[in-house]
Amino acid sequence: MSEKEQEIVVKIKRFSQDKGNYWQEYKVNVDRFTQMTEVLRRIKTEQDPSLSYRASCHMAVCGSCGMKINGEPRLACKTLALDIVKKYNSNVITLEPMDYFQPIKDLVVDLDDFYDRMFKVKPRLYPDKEVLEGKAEQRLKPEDQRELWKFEQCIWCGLCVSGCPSVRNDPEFLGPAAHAKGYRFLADPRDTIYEERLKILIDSSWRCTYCYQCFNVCPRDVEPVTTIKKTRAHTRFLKDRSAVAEIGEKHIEAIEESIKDSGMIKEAEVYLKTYGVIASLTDLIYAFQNGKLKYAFVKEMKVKNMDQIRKIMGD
């Protein structure tokens, strides 16, 4: 081992339906270049040749190496060795399965109900019928472009639904990912199905909780919780809408209406103009139960200088 090579552990949390989920340990010698997918490549090459994994472009462009990097959802070919071993202080890495995906072989998922949800949102351009008969052309401006562009770097690696909280506890929502690249096209002016991608977005949209961890993974820095936020903002423009969905507008109204009123957001108050009396009166008995009513009763002050708030939202 050179001067400038450092030795590493790497516990890797293997599966197989034989034995189940078992850790074991390997050691490895990286430089300051090494790549988590060079570690499992001279893994399985020169120590174990029945580790399984996967990897392809070693680019962060194909997405493929998605796995959870000392409990991280990472992408190992983006992810430096040498960069873990100094942001935890320790020579010790662990490699993990993605989370919510169901484990095939050691770092190999199933991503099938992934590709489902992603193939839901309709991921492609449905360009006008003389556009694909030759007969027009349609040109992007390049603010639709600016617009567009970030959404469009989505790689399909399913980091952001592995650390997605709402995808676990709610079977209705699409995920992170699928509303990026729903929205890519929703907001594209030359698709020509808006109706009908409002119909399979805007439900999903209202049950995303905005923890944010698909942001703080995202290896591409696509921002899903943003697509997610613009998604909602459409709302209005869809006739039919979903029970979810008329909540979510009535909450943002109310917290319109409390700002405009108060220059601050006056819980008891948005609740009960958001769910109405019969819920509120339910949640209030479960609030008395848990010792949690009193906050119900919090007596708020104004802000001062209400009509600098007021012109800030445009009245």
Contents of the next structure:
Amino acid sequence: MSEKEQEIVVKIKRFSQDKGNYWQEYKVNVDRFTQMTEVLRRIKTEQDPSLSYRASCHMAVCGSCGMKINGEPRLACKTLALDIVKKYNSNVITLEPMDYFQPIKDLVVDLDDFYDRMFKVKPRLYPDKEVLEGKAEQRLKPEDQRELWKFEQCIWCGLCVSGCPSVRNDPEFLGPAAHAKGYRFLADPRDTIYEERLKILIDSSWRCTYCYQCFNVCPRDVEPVTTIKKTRAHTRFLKDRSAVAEIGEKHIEAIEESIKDSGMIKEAEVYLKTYGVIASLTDLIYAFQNGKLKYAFVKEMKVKNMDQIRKIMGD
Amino acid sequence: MDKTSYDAIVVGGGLAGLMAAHEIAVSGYKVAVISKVFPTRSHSSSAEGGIAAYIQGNSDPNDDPQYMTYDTVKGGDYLVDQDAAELLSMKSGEIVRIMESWGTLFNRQPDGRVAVRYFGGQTYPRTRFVGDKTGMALLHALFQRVSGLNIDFYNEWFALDLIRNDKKIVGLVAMEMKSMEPTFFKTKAVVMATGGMGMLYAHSTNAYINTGDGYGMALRAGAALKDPEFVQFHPTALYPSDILISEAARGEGAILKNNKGERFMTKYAPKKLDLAPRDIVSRSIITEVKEGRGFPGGYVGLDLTHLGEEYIKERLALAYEAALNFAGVDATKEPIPVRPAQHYYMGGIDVDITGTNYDLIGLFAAGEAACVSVHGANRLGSNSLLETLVFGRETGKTVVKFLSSANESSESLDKEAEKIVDEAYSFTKSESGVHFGVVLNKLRETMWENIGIFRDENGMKTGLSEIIKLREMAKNMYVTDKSKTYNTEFFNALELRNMLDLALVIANAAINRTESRGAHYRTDYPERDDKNWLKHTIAYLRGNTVEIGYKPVKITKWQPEARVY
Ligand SMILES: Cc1cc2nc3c(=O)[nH]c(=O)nc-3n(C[C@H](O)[C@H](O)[C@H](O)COP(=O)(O)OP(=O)(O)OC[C@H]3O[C@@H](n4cnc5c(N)ncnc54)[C@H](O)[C@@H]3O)c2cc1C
Ligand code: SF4
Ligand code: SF4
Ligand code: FES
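Switching from the form predicted on its own: structure of the form predicted together with its partner chain?
Entire complex below, previous chain first.
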């Protein structure tokens, strides 16, 4: 076990009401075990106590330490300093607050908007009255537990929302984390307010652009976009459909057509058919800015397994 | 200063605080929860292994709450209050049922009922779990549940101090971190559920926010701490981040090795080897390191490699992933770097099984902040999550009863509130001098070196005089940041004040107890001494001095016997 220390330069984008935005540099010696939260802790206790950031558990379960590290949305505690040095082949590491949320102080951002989104989906189980009163027992199949637990593991870090282009574009969109949470209860066989949940979630679920940014950044592998896909599959159970849901139906038709025609999902083509030229262009610009356009191309491959595609489409 | 009023205030948004707040809110009383972090960021989220529970009809047919109580009493080296342990066992099944009904996704048996696994110190398997993230699952389910109730949440608000009128709690002062504005919260009852204090030690598995604020506030208001000398250390924390590597690893056959590649536990515990009790293994590791057989930085290796890649990834997924993510070590190829670290605080605000403190009327405590005394001198794994919920609920119910006859103080204590804020600022008023980090780092080293795993009179006295010096030094602390929003430097300084007050009490109580019991191990008094020391320490902080008294241990059925496993 080698203990070689190496100096890194940490450039932090700071912010305060008095001083506005400015960059500050620190030098820290780290070894291969050093987490970025530890780097921050050392800066604060040994060099510059005025630096503000959030961190609590240092083990990727509390969701406090979301920030941008060399431009990537990440948890600081789940990031080893020398891994970043290796990845970018430079000993300079930049830290910035998460995008989208208002900065409050240095790396601390205002998460009220994020919490509002989470609470909108009624994030709690509404079990049978008998169960609540302790008169009946509820059981859960192990396979249901496994499926739901995947989506329940959201630690409310906000990283996915900070990177989601639709959240920025569309005030009606609940955002990836809220959808993951909403679906977790929508799909829970013990829950009693299915209809109400559906009303909250369906319209919004058609506002996601499937850019997969949330899928990429989530430190707990929650896969919010998967829950959105799964929620969309419930559209047919809703009685009064909104305009967006109608568009959604069109989207499915367009995909089906595309597959029938070519055996491929031509995402871009489907997109145009569904949303029209103008809307697609704005989304493309966002996708570009986020470096996410590559996903549009990745998906344009020959379909090998039609069953899988049907599954994704929610059949 | 802004003023607001509640029937009850709960300080702390972890499992204990939220459960207490739930009980108070459903009874129709006006309650607020104050937490310095958003509730799901509380330390409760880090708990891994599980929550112990005897569930009628869903436990081993031979098991019984009596056995559970016995295991707890013995595990705690007989310093446990046995009425408290009985209550804990009796209510364990019900609390798991409640959490299940509120949506906690417990792992299941094939028939859909809550599953169970075995944990150290249990006669029968009793631990209920959600993968390896039981704390997170419970905390989220509970927070989500109470977020639908009529409770006011003051998240990212820092509680400074309690306000009392003679012997009666009348409120507290807290400050919104974002605006740095203080508010006087008038109230009839305060529940302290502020969690533990791991940051007092240079090495701890605890969250960065565990700075013992509740103990500090209670002490300054004149309430006693019970058994403050009992601090639990866990032998295998990942180097250098101190993330917990569960005992399960050694259970599955992992071996501790020094820098010579020797299996050193053969020397210290020839029979139990690597599976000897937590305190013995911790002491052995420290000895190896002190005698030069550790690795640079001060750790030893936890070797899994002989178990084979497949087995490791299947049975020890968490240890494998933690080592990979947080230390960059592939445990299938090289040993995991580990060292002991502070893990849990058995001591706490002196309360009985109803959560009531008898020094101050209207003061209650629950969770790790409290010492009901279910853990005695040494806590058993998976009993703490259980305690937070069972006693969080009991305490909430007690507060409801208390409120039915309590009336609000008519006296105006605005001056008191002002004084608290002034004191907080005066503490950091200097224009130059040391900043909190300097004092903090010294304090953590001192506690680790002198009042840690091994203790003796000389070492502890050296530690105590250092703590006294640091407390003096901190009076002239200098806050460099003048910012009026989210000034964490200011809050870190206040946390340090709490830590220094607590450190003083721990050091005095530890020097005072001239025996070894559970986690309190003295090289100069290596034996347990029931004749003189089968009693609780009760410690008050009066300015710069610590006053120590005693309380008998409540014994219902189980007479002390030697603690051999
Ligand atoms: C790594 C690890 C693993 C563990 N695993 C297990 C396990 O498997 N099973 C088990 O039973 N136990 C386990 N424990 C122990 C258990 O997790 C804790 O004892 C328990 O969660 C404490 O809960 P609590 O509600 O008392 O406090 P916490 O969850 O720590 O909450 C404290 C609250 O107080 C608030 N607070 C503190 N100070 C202030 C202030 N000044 N102003 C405002 N708010 C304040 C905080 O914001 C927080 O909300 C583990 C502990 C660790 C360290
Ligand atoms: S896939 Fe949808 S929810 Fe996820 S980031 Fe993209 S637009 Fe947002
Ligand atoms: S879904 Fe993932 S990225 Fe989004 S808030 Fe939850 S944990 Fe964070
Ligand atoms: S500090 Fe808790 S997630 Fe990083």
